[in-house]
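One chain is shown next in structure tokens, namely the form predicted alone.
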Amino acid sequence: MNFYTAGIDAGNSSVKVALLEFSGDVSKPRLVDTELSKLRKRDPKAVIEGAWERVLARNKLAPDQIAYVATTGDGELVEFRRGHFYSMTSHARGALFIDPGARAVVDVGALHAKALIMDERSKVLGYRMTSQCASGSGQFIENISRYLGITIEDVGKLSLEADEPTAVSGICAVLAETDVINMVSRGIATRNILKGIHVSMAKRLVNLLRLVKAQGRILVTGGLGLDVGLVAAIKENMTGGNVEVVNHELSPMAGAIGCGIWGGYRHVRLARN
């Protein structure tokens, strides 16, 4: 029997929203529709019921015929959930279902990232986060761009470009902040002082990789995970060993994705019951 499921990943910056269809082997969904909206200082449930209408609207279902609301990051938010999963958990079981050759995640949010790595069935296996700084997070991102006058979706592109990046400060936000007005007011370039700000990112990302000694395949998910910048900077920084650095068009929906599929396994379970 077909049923379908929603992961909600109720982020700080951004709302996800993923709907699958479940059918036959329950280890196997489909992926049905996404959502992705900004919060921008709007009232965060708001924001989250929208997405969920619009989705739900979309493919023409109902409330009810959604058999499980599952949710990651603040899910106390979504009043409507039936259960809830960790953030890792879920952004494990996410990037396995978009890249099922993945064996490692990094996932930059807006105020933290972390590395875990896992098995081929998604269990993680040891995990690292970033301190409470968030000069490597998507936040600290946005509000370089909006400083320097650029869109976000344009970060990563200028950054590329760059011929000689400036390095920037990895200790804290508000040193790095400053480290940016001090170039501006020097004249440097744009695109160096992005490639220096991807760079210091990449390099507290690394590390955190390191320490949980992740191998092959490694999956950027998150916020930034389309920022291909930052992902290039990872690349450049993840040398030696058997790695492989890649990013996805559903990079920034994996914890979604994830806490759906968790979602559709805990249905079928209390359905046996």
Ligand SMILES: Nc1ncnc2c1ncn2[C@@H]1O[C@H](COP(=O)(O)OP(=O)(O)O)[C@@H](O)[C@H]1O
Contents of the next structure:
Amino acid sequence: MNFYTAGIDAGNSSVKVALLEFSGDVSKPRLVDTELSKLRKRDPKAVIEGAWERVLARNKLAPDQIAYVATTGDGELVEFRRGHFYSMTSHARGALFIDPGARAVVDVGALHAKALIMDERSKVLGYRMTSQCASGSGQFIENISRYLGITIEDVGKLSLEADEPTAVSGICAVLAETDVINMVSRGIATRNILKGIHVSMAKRLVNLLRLVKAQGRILVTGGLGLDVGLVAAIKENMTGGNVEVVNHELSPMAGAIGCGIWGGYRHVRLARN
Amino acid sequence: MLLQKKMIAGHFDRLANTAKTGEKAVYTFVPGNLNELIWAFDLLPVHPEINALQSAMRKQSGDYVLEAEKAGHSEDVCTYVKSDIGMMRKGNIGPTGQRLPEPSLLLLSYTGCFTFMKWFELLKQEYNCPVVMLHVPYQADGRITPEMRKYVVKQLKEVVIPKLEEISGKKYDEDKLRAMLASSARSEDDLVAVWDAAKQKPSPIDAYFGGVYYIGPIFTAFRGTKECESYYRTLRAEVEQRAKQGLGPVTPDGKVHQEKYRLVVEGPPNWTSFREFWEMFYAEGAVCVSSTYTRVGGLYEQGFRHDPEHPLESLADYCMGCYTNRNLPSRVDLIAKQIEDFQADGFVVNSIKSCNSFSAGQLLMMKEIEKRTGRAGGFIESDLVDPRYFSAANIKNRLESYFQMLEARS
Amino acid sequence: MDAYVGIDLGSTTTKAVFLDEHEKLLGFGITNSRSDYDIACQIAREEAEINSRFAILRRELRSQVAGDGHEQLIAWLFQKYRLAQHSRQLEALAQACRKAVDLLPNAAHRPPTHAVLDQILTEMEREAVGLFTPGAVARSDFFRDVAASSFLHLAEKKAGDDAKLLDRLIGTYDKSILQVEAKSYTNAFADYIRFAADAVRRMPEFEAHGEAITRAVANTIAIEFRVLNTIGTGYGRQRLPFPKEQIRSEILCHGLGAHFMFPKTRTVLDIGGQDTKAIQVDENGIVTNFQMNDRCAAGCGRYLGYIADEMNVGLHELGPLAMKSRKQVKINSTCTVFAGAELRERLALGERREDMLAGLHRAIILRAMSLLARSGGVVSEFTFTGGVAKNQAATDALRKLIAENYGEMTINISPDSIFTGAIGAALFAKRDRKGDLIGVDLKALQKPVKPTAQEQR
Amino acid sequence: MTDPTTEIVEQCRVLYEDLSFTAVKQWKERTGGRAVGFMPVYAPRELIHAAGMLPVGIMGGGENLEIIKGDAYFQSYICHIPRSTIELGVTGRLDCLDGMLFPAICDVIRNLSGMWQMLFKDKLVRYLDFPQEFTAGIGGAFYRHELEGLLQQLSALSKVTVTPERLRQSIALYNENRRVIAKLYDTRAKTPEKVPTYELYLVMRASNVLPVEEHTALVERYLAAAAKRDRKPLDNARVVVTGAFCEQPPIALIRALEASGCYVVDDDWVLGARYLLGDVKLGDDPLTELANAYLGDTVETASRYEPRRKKGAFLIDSVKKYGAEGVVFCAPSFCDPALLERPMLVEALNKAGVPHTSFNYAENTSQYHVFKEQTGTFADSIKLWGAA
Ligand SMILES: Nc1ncnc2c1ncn2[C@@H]1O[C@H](COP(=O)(O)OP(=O)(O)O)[C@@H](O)[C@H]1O
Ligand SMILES: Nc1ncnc2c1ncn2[C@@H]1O[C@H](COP(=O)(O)OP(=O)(O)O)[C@@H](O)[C@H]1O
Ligand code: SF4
Ligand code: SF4
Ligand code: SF4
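Next block: the form predicted in complex with this ligand, after the form predicted alone:
Every component of the complex follows; first up is the chain already shown.
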């Protein structure tokens, strides 16, 4: 039995689509293609559709050839979905696919951060989420990088070069911009400002990870999984015990991959009944 | 001050040596405590609140609170509890660096605060030791009824004392208790004289920041002891001497500042930045002439004294009489009276995030007091032992505006 | 001429006010707050001085030009003056941009970027002339915003589909504007006004007034302002280089300023960029009670600013858009950032932008209502100050909620309400002056321009 | 076919959303009687009823009340229910109440009683201190005395002399009400697809404003209607919800909980109507019987000291009784009793191997995203991995 599924992660700053192919063992799909499309203040529905069509076209597939379209994130925006999986369920599965050794995940996206621990089958054993305040989120980094005149891709690299990180005092993601402006004025180098931000974010994330009692290998997923500066800051702060913090180029796709895989399981189950 | 330090050190030494001496510790709360009764059984009282505040003064409470939060405690709840739990999880090292003994009994005198109950339930789970609950009814109508007193005395007789006998292996000795209560009453007389001294201008004491040092011995483990009596005798003499010389209060700077504003303060202080907080007052010439926090252990100026003639009844009245066990209208009356008695220019409410018992309703109290006394209230927010909630800039801003407002109005 | 100066160093804008011996207002100055607080103060103060001089210039012209002719004349002089100042800043911006492009890490990118940049800058210069005419609607009062909107608009047009080029141009602008902002371009009144006078004299309709202009301008330039005392207030006041006696809490200043403008005021609400304050004052303008919000953007001006950015509209347009709402939609998120995301999501699900904006404005006012209640309610008369008082959707929501909860009463909103704090400070400066204490003069504070973070990197 | 419960649920929804308490005003007009409010739990409604008055449960303002003045009375770190209750009070919406009872459940409600004394000087305001000592001779005697005092105040207010017989009649009516409520809960646990939780919740909320006889009839009608439903159970996770004995969650949150894949099989909402677990005996001295019922057969909440059983035993009983697969703690933010209780319950659940999750809310939160993600993940993990 051969079939395709797709996972769509409708996020707050970008839409991620993963296309998977299953043959034989459902737990071992093949990742065929991925697509990440930034919203950039555009209509999310249109962006989702655009990304979806590009993936289908690239792989010369028609919509009815996809056995199961699974969503995570803001699934309501995807009218052609078959089923929805919650983001931590999805990220856990995606993380396991990306790195079979991962036993904990910290998903850092545009607005939220979530930490979870799981077993070797990606069963979520415990989790925590930040709540209604966006202090220290990806969105904040994006705003700041704009003010500092650097691209989001460069943020991580620059932060790694810091020699004298300067703490950001403000807590509010919006008002902290004023603090950053203030720092610029005091002649503090961008790399040190960025590192300061990364450190304060990392502390919050480490706190989340500690609260779920993360052990072993921790995979940083979500868009900020690409931010090497943040990953390094988490590593520095997540000391003690047998922990290992890693990231992966597929980190932003973890949610999409994970829900796509769950879609595969459900498809097999539904086909059987 | 030195005397007090010595007393505390001695007590903690004794606590640290219980393994050798075989003495037993009873944990209990500060407001309305049954200190004399515990001593009467030769048991050692331990007050977790005091440990928490000491941890804060030594800048350790932040870590403790985090430790407790890691163990599943919510960010939203009283940080005294979390600091205590965190401290326990990190080895139960007390303020003097010595290990505290585990409780042989948790004497839950549920006075003025519901959190106390949760606190000891939590400790019970940790230590798996006996708990005895003394339910102290609230002065909902601003008075103590005979039934309330009867209820507490009955609990003392039928529940608390038998438990203390069981734990200590000693019989209840009422004469011993009476002697201690008589001693307590003498210290209480002296403390009232100290508070009264602040009626003078300039006030020789700061009855809030300085006041917390003055209440240390009598509110905690020492009331009823000889050392305590002599401490208050000395303190009273010192204060009366300063008053005679027309000196102002002693501050951590040692300097006597000009008394520019006389204030009454409602609410507990912040312990994590105690000095910095105090400085915001004395640097501006603000002297606290009275406060409610220093009355959480008893409103002696209203006439209450421990009474050797009616030992259990007076213990019951002491429990029920503490500040936070009084309803809001009585608290308003009390502050308004302090403002008049001590000729204060205004009053400041330090609203504590942790403490619903103190804080819920303070805003209405403030309005009411302003209306009644015509004196302006200042409002600041902080926390007892969680350093995350002490925003120096914010508090300073508010205080500064408040003082400038007082100045402009005078 | 003797003057007292009040400075309100706000989180988003810095305001200054000149006051004379008789507590009469001479002039206002405003600029956007920026990383260098001293520069912001200096510019605001200089703007206030310029504004005071223009008041004098108007008086001079009125006495020399018959009829209403002087109004037109002064309007033109003012616009040309602005143009001169703007051009000087544009020049600086151009220079900084060119330098930034020279520093692009990939040398191959430099020539094509230069080419487009040149086109943009030339275009901006041309546009500027049109921007500064009487009756032209200003997009913003600040160079930063005016330049940004032209630059970005042009950059998008020129870059076309080349997203990388666009990113580079935007990056260049972001870096360069910081440098322009680190310097004052306001301290050359004589130069600019002479330029303006020349330009206006050459206009056919004013030919007849050539001599009057020359005389009036010369008289105005000749006036010296002697600043007797300066008082600072506002969010950044602790960082002002003033002695403690010359700093006042913003609460007191707002109270006194509001009392000065509207003597019957008893309650004042100030919604600024970073905080919201509810203040009660007595019949002398002395504060009797106040409340301030916590440090969270939800509930103050930055909230609206952030939303405007998210929605891709100008701050000035936000209120008018919200006014077009047919029904209010409640926004669930409290947090500014989440509200932005929610807005986008709901837009996608078919809600109307206007309705959501109306909900947002109501939300911010509701939060202020809480503070007001805490400070002691609303007592007649009520005055609304701060930048958000310029937003009509916000003022409408406020009027409605006040009427519903406290009954009908007089609500004062002055077009100058953003200066309330600075006015209060100036009044304190006047009333505080003891003996012949000469206050700190900000001219002494001019500092060399610091290198920006990018240059240090 | 229209849903048989629609009309009943709609009636309850109208009562729930009516922040002006029209039903109470109408009752007063109709009967000429008086009404006395009480805060969420442990109020002896039987006494109010026996004094010929209508007991009215006040559970804050919920998600629909805009707080304008209430915030002036409470700092941001105090839970929401007291501020919305004050808002209701100072905006005149509670003018229809002739008195208010404040049961001793926490410091906030306790202090609220003092605030009420200051704000509403002409009304009956009474703080009810419950014994935390549970022997008949000590705590029981104290509580009986409290009840007696309360009864005197109530009958002075209504000018109705309360004979023991009259009080027994009231107790009997409430006993009956408690029995139908118990049936309602059992039915939901057995067939959650027929009794959606948000409906059950609305039906329960109606008990706050309806006379007890009417409410009993309403529950019976609802049960009959729900039984007619023909629905298949969904593949949902069965959970017990706990932590909200005082400030109530918004309805939308209850719906979100169900929508994210959970069947609620037991909860601690609207406890005021069901804090006594069995019948109150109809003995010679009804006050003593009420006191005894309180000492003995009463739900465990964070506000009640429990000297006898291990922490969490009550919750684990409920999990077992209703066949739940997990526990969702959902407590109001800043609720000290509930939040301090939580770690102890967690420990008990861990020992018993019951999965759990937790989060906080406020009665007027309207942000369900985070909440849905969490309960959804919880339901997912029970469903995907529960049996394995
Ligand atoms: N290449 C990148 N390098 C570093 N950070 C990035 C990169 N791309 C995106 N990000 C960060 O990741 C965030 C988006 O994360 P994502 O998980 O996609 O969020 P969401 O799922 O909420 O849309 C952005 O706000 C940005 O801060
Ligand atoms: N012309 C305007 N139209 C609408 N809103 C404005 C306008 N000018 C300023 N604002 C609002 O006012 C806020 C700044 O207010 P201001 O009182 O200057 O604050 P601060 O003193 O903190 O700098 C901005 O964030 C913005 O929301
Ligand atoms: S502090 Fe800032 S980030 Fe946090 S909720 Fe407020 S606006 Fe949002
Ligand atoms: S709530 Fe207040 S009185 Fe109670 S334990 Fe905490 S600090 Fe003490
Ligand atoms: S929600 Fe909790 S803290 Fe608040 S009033 Fe109710 S029991 Fe007390």
